[in-house]
Structure formats: C-alpha cells, structure tokens
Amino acid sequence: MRFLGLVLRRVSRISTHIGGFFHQVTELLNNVLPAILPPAELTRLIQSYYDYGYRGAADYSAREVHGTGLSTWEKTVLTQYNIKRGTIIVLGAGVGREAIEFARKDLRVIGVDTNREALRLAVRTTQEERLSALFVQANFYQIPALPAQADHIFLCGIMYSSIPGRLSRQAWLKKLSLHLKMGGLAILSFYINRTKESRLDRHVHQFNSWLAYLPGGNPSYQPGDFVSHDHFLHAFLDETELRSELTDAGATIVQLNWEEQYVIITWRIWQ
C-alpha cells in the first residue's frame, strides 16, 4: 500500500504540472484576444460571461447572493458626499446588491442590467421589502433615462474597465454626462493589476501591439488589456493613465482612490 501511495503522489504531481502548463497556455492565448477581436466582439464575450454566471439567479434568495451589502468604500462614499436623497442610476446592477441597499436608504433607484434572470431577483427583493426601485433590462452603453435627471450615477463592480478601448470609454463618459443633473456625481470602479509585470507580460504586449495593427486586428488595443475566463478587462497601469483618460473626456475628477479602485467625477461644463 505504501508503494501504491507513492505512485499516486507521483501521478498527482505530474497531473498538477501538466494542468499548470495548460492553464498558462490558456491564459497566454486569452491575452492575445484583445489584439485581434474588435471591441464589439469583446463586449459580446462579457455578455456571455454574465449570462452564464447568472443562470438560475432568479431562483436564489436575496441573502444568498447579496452577501453583506455595500462594501466599506461604498459606505464611505455615501457618507463623505452626503448621498441621502435624490435619484441614483445603478449601471450593471445585476442581482441588485448595491441598488437594493441604496433603495433601503430611501434613494430613488433606477437599476440597469442586461441579464433578465438577475433583474428578476432584484425586482422580487424590492417587492418583498416594499422598496422603491425601478429595474430596467438594457445595456449600460445606452442608458434608458431622460437627460439630466440623475443626481448620481453608480457603475457597479469594476465595470469601467470592461469597456474595450480608451476612445470607447471616453465616448461613453461623454454620454454619461448627459444623464446627470448639474453638479451630479458619477462613481466609477476600475481595475488595476497588482502583480508585478513579468518579462513574459512585456513580450505579450509587444506581440499584441504588432498584431493589433495588422489587417483585421484591433487598433484600439492597449497594454493592460486582457481576457480572463471570457471576460475582457483593461488594467490601468498607473494613476496618470486614468487621470488623463478622464480629463481628456471632459470630466472633472473629484476624488481618485487608486488603492480602493474607485473614482468620483463630475462635469463642470456639459458636453
């Protein structure tokens, strides 16, 4: 039996090494996708990712999926900017974790998401708790709201980084400004890569930059673009990159918290 145990351990180690190798190959191939797929196709990948993740969500209870409610930084923002009343549009609302909490605080909530299953759970929760919130099935690229009606706009998760391409993100920001009242705030969460860039990462970026400018490539590719588990994200490399992207789009940065990965912006002059 001891011999069998040694054999099994050896086989297990070999399997782990093989599995690790193929995982690395998969990640490498995925990270080439942003250089060859157009932004529309990358967006469709994200949609498929959430459609799969939210399958059957309507059958779960709110407690199972909402967790502990708002995160620490979200609570801090509400307190710091005295967000106690008015209309807030929650983009990428999903099952309603943030939207439900905002409604509990007596804010007028409009939640937007593309996934019907997720929204069904959000609606059921508001009905059970008799909260005032409207949920709309729509893409947050096209916000279904009247111009200049929102006091605040909240983009859930790290979804700002899910918009492929700097120019696309800037165009979206300009559209976003049209839905805010004068002096309104937009609260966006973004993604940063906390791991140190390796030599392989640099080679991949160089290769991708070459691929992107070939016929049929994606010229909007940037270093920091990657795909993981069919989800596109842009990892901002530093604060300077993010600040320039926002200000060049006409936004005024009220607060940027790099470590907590959120930024609060407004527009002094409307687009």
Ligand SMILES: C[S@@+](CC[C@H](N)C(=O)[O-])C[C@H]1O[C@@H](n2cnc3c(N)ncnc32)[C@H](O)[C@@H]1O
Contents of the next structure:
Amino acid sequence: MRFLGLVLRRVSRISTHIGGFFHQVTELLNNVLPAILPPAELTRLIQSYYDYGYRGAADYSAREVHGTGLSTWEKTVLTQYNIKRGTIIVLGAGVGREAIEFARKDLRVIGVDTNREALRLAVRTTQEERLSALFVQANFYQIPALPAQADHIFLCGIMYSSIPGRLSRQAWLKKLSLHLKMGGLAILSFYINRTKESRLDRHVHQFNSWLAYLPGGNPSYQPGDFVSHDHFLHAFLDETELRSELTDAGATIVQLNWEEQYVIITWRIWQ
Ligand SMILES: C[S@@+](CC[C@H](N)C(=O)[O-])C[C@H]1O[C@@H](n2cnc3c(N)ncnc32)[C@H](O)[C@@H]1O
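Show the form predicted in complex with the named molecule, please, the one above being the form predicted on its own.
What follows is the whole complex; the chain from before opens it.
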C-alpha cells in the first residue's frame, strides 16, 4: 500500500506540473488576443462572459444576491460628495447591488445593463421593496437617457477598464458628459495591475505591439490590455496614464484614488 501511495503522489505531482504548464499557455494565448481581435469582438466576448455568469440569476432570491451591499469606498464617496438626492445613472447595474442601495437612500435610479436575467432580479427586488428605480436593458455605449438628466453617473466593478482602446474610452467619456447636469459627477471604477511586470510580460507586450500593426491587427492595442476568462480589461500602468487619458478627453479630475481604483470626474464645460 505504501508503494501505491508513493506512485499516486508522483502521478499527482506530474499532473500538477502539466496543469500548471497548460494554465500558463492559456494565459499567454489570452494575453495575445487584445492585439489581434478588433475592439467590437472584445466587447462581444465581455457580453458572452456575463451572459454565461448570469445564467439563471433571475431565479435566485434577492437576499442571496444583494447580501454584499455597497463597498466601503462606495459608501465613503456617497458621504464625501453628499450624494443624497437627484438622479443617478448606474452603468453595468447587474442584479442591482449598488442601484438598489441607492434607491433605498431615495436617489432616483436609472440602472443600465445588457444582461436581461440580471435586470429581472434587480426589478423584482425593486418591486418587492416598493423602491423607485428604473432598469433598462441597454448597452452603456449608447446610454438610453435624455441629455443633461443625471446628477451623477456611476460605473462600477472596474468596468471603465472594459472599454478597449484609449481613443474609444475618450470618445465614450465625451458622450458620457452629455448625460450629466452641469457640475454633475461621474464616478468610474478602473483596473490596475498590482503585480510587478515580469520579463515574459514585457516580451508579450513587444510581440503584441508588433502583431497589432499587422494587417487585420488591433491598432488600438496598448500595454496593459489583457483577456482573462473571455473578459477584456485594460490595466492602467500608473496614475499618469489615467490622468492624461481623462484630462485629454476634456474631463476635470475631482479625485483619483489609485489604491481603491476609482476616479471622480466632472466637466467644467459641455463637450
Ligand atoms: C463587474 S459586473 C458589476 C455588476 C454590479 N455593478 C456590481 O458591482 O455588482 C459588470 C456589469 O456590467 C454589465 N456590462 C458589461 N458590459 C456592458 C455594456 N457594454 N453595457 C451595459 N452593461 C454592461 C455586465 O452585464 C455586468 O452586470
């Protein structure tokens, strides 16, 4: 029996090594995708990622799903900027984690998400609690609200980083500004890479930059772009990159919290 145990241990070690190897190959291939897939395709992948993740979401009980409520930084922002009344548009509202909390605080909420299953659950919670929130199935690239209607816009869950390409993010920001009242705030959550860049990462970026400029490549590829489990994200490399992206798009930065990965912007003049 001892011999059998030793053999099994050996086999298990070998499988771990093989598993690790294939995991690395998967990561590597995924990191090449942003250089060769067009932005529209990367965005489509994101939709499939959430469609898969939210399958059957509408059948869950609201209590099961909304347990986590607002995160600490979200609560801090509400208090710090005295966000107590007015209209707030929540982009990528999902099952309503933030939107429902905002509605409980008597804000007028418009929640936008592409995923119908997730929104069905959000609507059910709203109805059960007799809250005032409107949920719309739509893409946040075409926000279905009248111009200058919102006091605040909230894009949570690192979703600012889900927009592929610096120029596209800047064009999106300009469109976003049209939905805010003068002096209104947009609160955007973004992704940063907390691990130190390895030599392999540098080689992959060099290779990707070359691929991106081949015919059919994705010229909007930037270092920091990656795909994980079919979800595209752009990891901002440092504050300077993010600050210049926002200010070059005409936004004024009210607060940038790098550690908590959120930025609050406004527009002094309409774009
Ligand atoms: C990370 S989840 C965040 C969900 C929720 N806000 C939260 O924090 O629990 C991102 C959400 O954005 C939605 N989403 C992704 N791309 C979108 C798009 N282009 N337009 C609208 N919603 C989108 C997804 O369906 C998903 O519900």
